[in-house]
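Encoded as structure tokens, the following chain is the form predicted on its own, with no partner shown.
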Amino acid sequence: MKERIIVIGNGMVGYKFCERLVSKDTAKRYQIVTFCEEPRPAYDRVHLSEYFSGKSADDLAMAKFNWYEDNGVELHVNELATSIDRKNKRVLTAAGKVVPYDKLIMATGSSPFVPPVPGIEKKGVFVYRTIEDLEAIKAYAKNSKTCAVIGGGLLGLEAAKAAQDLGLKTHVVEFAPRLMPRQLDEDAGIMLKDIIEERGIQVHLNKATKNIAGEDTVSAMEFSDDSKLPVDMIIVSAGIRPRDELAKEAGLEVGERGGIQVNSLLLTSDPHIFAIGECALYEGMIYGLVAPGYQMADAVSDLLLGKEASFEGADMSTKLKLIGTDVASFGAIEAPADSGAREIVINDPHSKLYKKLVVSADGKTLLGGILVGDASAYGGLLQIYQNGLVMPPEPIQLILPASEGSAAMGAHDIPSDAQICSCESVTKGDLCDAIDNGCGSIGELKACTKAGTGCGGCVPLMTDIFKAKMKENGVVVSNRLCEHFDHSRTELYQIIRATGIQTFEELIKKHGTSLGCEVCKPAVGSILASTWNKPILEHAQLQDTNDTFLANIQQDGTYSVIPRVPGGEITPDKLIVIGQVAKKYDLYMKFTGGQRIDMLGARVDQLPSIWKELIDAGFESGHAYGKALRTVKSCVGSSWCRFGVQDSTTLAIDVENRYRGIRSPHKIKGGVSGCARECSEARSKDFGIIATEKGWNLYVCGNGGMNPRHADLFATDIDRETLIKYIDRFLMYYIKTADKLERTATWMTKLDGGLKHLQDVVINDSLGICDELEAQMQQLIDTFECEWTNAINDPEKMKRFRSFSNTDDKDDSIHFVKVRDQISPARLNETAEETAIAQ
């Protein structure tokens, strides 16, 4: 007769225990019965926010109902276990069942901590834990304009992104002096705050909520510093509390601050009862991540089968993409006091990058680190940290950009016994064995080893190992775009052009799987725009915020307006129009580095009327918001300058007008200088033109930014016709073959043969495609249409330019102060003062 195991709780960890025991119990020694108080079996809470982007409850399910049936697991959903009769070893449920057990597994998880603030019970306050919570938030948001999220941790920032995606003006309120205080140090927290605010979510730190104002429904948050934040709804994400009430009622030992006490065997104070996951308290620690829960589930399943296993604590390393930016941390985030350990820091506020390593006093051991803005080095750093590998002589090389001599660990450098997926305890050796046994794709590798199916943080490193191993085995690996397309960006470009596919839906139906993701949607949107040259709003659902509203969003939620000024040349009449528009709408004005004028502070509902006035005066969209040609900067050249040898201004205007609006894998900038003095800084552009006595020199693949690169000399002393022909071919070859979000400089360094290959293709037609490149470029030039003109003339597109999705009301939460006679975003205390004055 089989022994019966009851699992109370069917969350991610409870399910994982069932899965592990089913796979290991080949002798069918145990019968598993599991109770789930939710109406559906376990689903992926780590990716819960994807419910808002189109994934269904079924998509998020860890396993379907038939998995339980097929594996003999008796699943009871919507049934709460109400008490444990330890004396008779029975579980009683709300439905009146009394079920005996031989062993009991407590996997009750946790519940959101809701601070006991007066008014917190009002209508409009939600938590962010279950699919039902998300459905309630979605429904309430339809009649709301603003939302505040209490809690600036991992889940709080996820909730903030979800609220913003629902069209709500979003705030994050954090009690601590920085975001993610467990994972980030002070400077990293400042960096993350700046990034989040740039993306339209306002962050309020050091804020203790003392009251939720409103009659029956929420109207505002009131803080202990007497400031006030008007909001329509609140999402509470202020931490978790272990679900230990059932254990406590049964007389099991629990911690002073909650959590079921367990030893290293995950046994509670009752030798027949285990506890795993977020309800378990091990050496004073509640592990709130899924990976430690999986380790606990694995250990208990082994112990039940008579194997040696234990839980000795777990690594709390984290890597996530929060509101579009990479954030990762591992080990110590600050040098331990009196340890002699040192900190190596790269802090670049301009490029929004923060990287920090904590190394031992002798420089040989990596103790921890933080990455914000770029976490591409995380996989290699984590391997060095977890496996105690010796650091290189200059540790800073581990976090330098690749082109600056980075010494980031490659897949070949990782030892075979290194753990790659901590959620599923999968080593590099496990992955390589699976590949040797026939796994030929990342999807197959995931299905076989389970690696990458938990938090997903290991997928980039797993992909590197996969590619390296396949190459070692002599197999060509496809550089697929993401898990929804088994094609690279270049291959998708060819498919779209060859088949005439016009929409993402048609492409993924015929050549992909599922619904797509944040990687493939904007990449495909860019390809469709590059190929068919239709206005980007034809693919608005695939784009990020800037393309969605044809403007760059600012930190206070307003937008910038930048009309095209080809070559930086503008007439007095047009300059006056810009001044009149800025004055009428009270916009902040500033010249940009690309020789045009930026007008800042426009509400989204003001954008159409502003652009209507500009277009009537002869302006066009400047595409400052898009991955497209931005500007072609020029000097005054031979027309005015006594040193100029060619008319650089006319050429710059003609070139900018030729390539205006062309969409590409990343932004493109150009420059034309009238002589070798280089006043237009052409060599810092994707394509740069410098006049010579005999014609023009062409430079390619330069850029400014965090990692400036001088462009390479591509052709010398060429005439204007040849120059244009070469640029046509160069840009079109880049558009067709570069990876997503890849600047020309990075693209060229990845080409086999680099600059020489590029010259062979463009100048010598080594691939025999130059006629095709020129024809495709000409098609883009001939079909140019100003995106703002198109939008203004389309009533359907105009409907999106509203501050709120459910009303035409203006966003009255935007406040300005005057600085040097122009508007400037008001800080929180300045807003509060204005509010107080208004009241």
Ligand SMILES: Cc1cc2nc3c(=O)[nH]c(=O)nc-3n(C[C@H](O)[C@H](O)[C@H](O)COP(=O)(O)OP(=O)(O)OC[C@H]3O[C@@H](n4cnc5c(N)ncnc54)[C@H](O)[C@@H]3O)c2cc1C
Second form
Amino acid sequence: MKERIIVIGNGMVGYKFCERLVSKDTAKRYQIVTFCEEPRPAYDRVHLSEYFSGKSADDLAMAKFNWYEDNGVELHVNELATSIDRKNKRVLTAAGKVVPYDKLIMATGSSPFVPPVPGIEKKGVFVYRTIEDLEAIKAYAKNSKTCAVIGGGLLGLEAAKAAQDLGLKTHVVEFAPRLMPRQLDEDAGIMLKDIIEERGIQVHLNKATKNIAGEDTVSAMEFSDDSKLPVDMIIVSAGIRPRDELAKEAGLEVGERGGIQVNSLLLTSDPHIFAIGECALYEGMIYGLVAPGYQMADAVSDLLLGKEASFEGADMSTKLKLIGTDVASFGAIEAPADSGAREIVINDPHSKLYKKLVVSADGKTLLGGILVGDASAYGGLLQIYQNGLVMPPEPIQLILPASEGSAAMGAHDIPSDAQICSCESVTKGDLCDAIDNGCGSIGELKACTKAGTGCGGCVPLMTDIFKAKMKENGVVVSNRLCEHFDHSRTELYQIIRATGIQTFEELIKKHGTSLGCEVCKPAVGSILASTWNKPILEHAQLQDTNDTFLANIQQDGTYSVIPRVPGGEITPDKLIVIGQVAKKYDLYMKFTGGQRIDMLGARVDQLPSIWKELIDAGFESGHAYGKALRTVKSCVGSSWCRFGVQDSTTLAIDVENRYRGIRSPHKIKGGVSGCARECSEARSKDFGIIATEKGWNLYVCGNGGMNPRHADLFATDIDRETLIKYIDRFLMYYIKTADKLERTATWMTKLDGGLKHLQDVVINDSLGICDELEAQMQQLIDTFECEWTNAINDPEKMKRFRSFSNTDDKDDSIHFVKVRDQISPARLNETAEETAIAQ
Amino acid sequence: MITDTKWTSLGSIDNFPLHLGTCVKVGDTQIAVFHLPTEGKWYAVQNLNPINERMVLSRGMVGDENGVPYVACPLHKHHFALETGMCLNDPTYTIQTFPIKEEGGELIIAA
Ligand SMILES: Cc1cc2nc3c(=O)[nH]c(=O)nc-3n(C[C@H](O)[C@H](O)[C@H](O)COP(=O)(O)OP(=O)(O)OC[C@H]3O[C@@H](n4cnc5c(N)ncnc54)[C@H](O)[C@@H]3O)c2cc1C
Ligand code: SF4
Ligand code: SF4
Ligand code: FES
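The form predicted together with this ligand is what I need now, so please give it after the form predicted on its own.
Everything in the complex follows now, all chains and molecules, and the chain you saw is the first one.
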């Protein structure tokens, strides 16, 4: 007869135990029965917050319901185990079941600790642990404006981010003098606080909550220093308490401050009962992370099958993305007193970077570290730390920003037995074997080794190892476009020009394979467009929805309409037309950052008539949807401004009209300022022009966005004709040689010789191609056509602009609500009363 | 169990351009139809992207991953296999697929 194992708790660790035992117990020695208090089988609590960003409970499930059935695991959800009868070796449940066991596994996890503050029982106070908690928070947030999170640790900050995403003005209240006191030192804590506050979450340190005020519902928090914070709701995240109530009642040994005492075999004080995960107390430690829990589950599954295994404690290193910023720490976060150990610190409040290494007195061993703002070095550092690898002679190299040629731990230097994924105990050797056995992508590698499927922290390092190994195996990791073309964008550009190929079909048939994908299709579409300059809709199938519908798709599936307003100059009459059109179609209106007007919320079937009205009033497409010239921003310059030295507005309008519609590897933006005061922020553009007393200064390769970069001075005091000539050549050279989706800044930094090379080519014609560049640019300028005008005059093209091809019904899945007197996409599940169906 | 499949006409195949997705409505269901130069040629899947629950898949770009034809959601580029409906980036998601074929110049669907 099979021996029966009961697992109390089907959380992440309880489930992992079942999975491990099932896969190892090939002789089918055991039968597993598991009880779970929650109404659903185990789900991925680590990624719980993604429930708010659209993942469903099903999506978060660790395994589908039928996994349990298929593998003979008897799962009882919604059933609390209420007591353990150790004498007779049976478990009693709330549903009245009495089930005998041979071995019992406690995997009861933990519950949030709620400090006994007066008033904490009021309505509007929540914890953050289960899907039900999140559902309750979401519902309550609908009628709230402000939220405070009690606790500035890992989970507290995660909860704060979630609250902010729900649209609440969010505060974090921490008792200690700094954030994440367990993982960060004082300076790192200050940096993190700055970053978080910059993102709009207010942090209050050194605050002990004395009382929670309000009638039945929360209205304010009162602190021991007599200050007060009015709030509508509170999320408590003040730590966890292991769920040891059952164990305690059954007379098992528990720790003074909670937790079921286990030894290195994970046995409790009863030799038939194990405890694993967050309920287990090992050498005075509760491990509140998933990786140690998984290690425990793995060890117990081995022990039960008679194999040798033990748990000797685990590493508490963590890396996470908090509120959009990287935070990581491992090992010792401060040099232990009297150890002679040294701290190497980079503290850059300007770039919001804090990096610290704790290094042994002889400089050879890494004892720990902290990274805030950029944790890209984490994977490599952790390897050095965990495997006791010798450090480079100048350890600071390990944490210098990558651009300065850091000597960070390369995938090659990692020994083969080093553990890469601690959640799933996968070593570098395991990964390399899997690659040798045919895993050809990160996805496959994850699927076949399970590495990276737990907390996800190891994925960047895993990716580096994958790339290095593929290279070693002679699989060329080239700059090929994608699996369908063995060429780079530049090579394809040359092929297309040289062969005169005009369509994607012909190109992929002759030079590629299969159907293509969303990498090569738009890249080729862009090359075809910037070579032959046909209206983009003739390449509809190559383009993203934005280009197929000549409009930008929005999160709810509607589109935006942005007519060109060259240089940001507009007459009252035209402005009135925009207003009238927006009013007629009930579109949301907003100014863009490029001095034009965005109208949002149009259904595909409305786009043609909206554009017809705009075109009739003299507007044309603004190409906001394309990888093309966007806007040339300008100030009023010498015509109005008392400081202006040149007419920046006229120049901006002329330049914008010159390059409008030109397709390029990525979007292009320009700017013109009338004097050195630079009111139009021209230096944050791909090309920026600033007036001087004598003419114009040209700057190139700047951008805003994720990695802002100031443009470099390219030429000084040039006249208008030279200026235009340089920009023509510059842009055309970029179009011809840049990689797909590469902005001018990245392109230039990759060019051998950088700015100097670019000046040589454009100013001194060092490659002898300037005539050609100018001619090609002139051809693009001469063949310009407004894509929207072209489209609405072509009945074939207009056929696509319908909600459905087989009926004239409107898409009734689109709903709006009113916010500040304008439409706004209804959030999912927003109640029917609140929504007004789109007309 | 054998049941009679109920086929609904979607009109002339000329209304479904090659390489592109087209949205149709059958009863109350929005369905994304794709016309590809592959052997199977016609594919029909739900128009709803299950990840953010918006009706957008018909407007995604089609392509193939190791020969498996897919549509990439236009919002965040998740790939859904057109044959099986499986999400290739995250197998916990699948979308519904519908039998679809050409008959006498018309496209018919079982939905
Ligand atoms: C929002 C959030 C974010 C997190 N982020 C990270 C992270 O980035 N990295 C990381 O490593 N960790 C993270 N964690 C921690 C991680 O989720 C836990 O370490 C892990 O879930 C512990 O697993 P467990 O099985 O021990 O406990 P749990 O997952 O809590 O499972 C225990 C289960 O047992 C049930 N149970 C308890 N008592 C009984 C009973 N008597 N009868 C029946 N059932 C019972 C409970 O209802 C529960 O379902 C996070 C946690 C949260 C809440
Ligand atoms: S950049 Fe110079 S000219 Fe233009 S608005 Fe500013 S101060 Fe005036
Ligand atoms: S910054 Fe840009 S991408 Fe981000 S939400 Fe705003 S518009 Fe969208
Ligand atoms: S270390 Fe957690 S998934 Fe690999």
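What we label the rigid core is the largest C-alpha set whose atoms superpose within 1.5 Å from one form to the other. Residue numbers count along the first chain shown, from 1. As the structure is a prediction and not an experimental result, all values here were calculated from the model.
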Exercise. Superpose on the rigid core, then tell me if the C-alpha of residue 145 is displaced by 2 angstroms or more between these two forms.
Key: no
Quiz item: Is residue 799 one of the residues whose C-alpha moves 2 Å or more between these two forms after the core fit?
Solution: yes
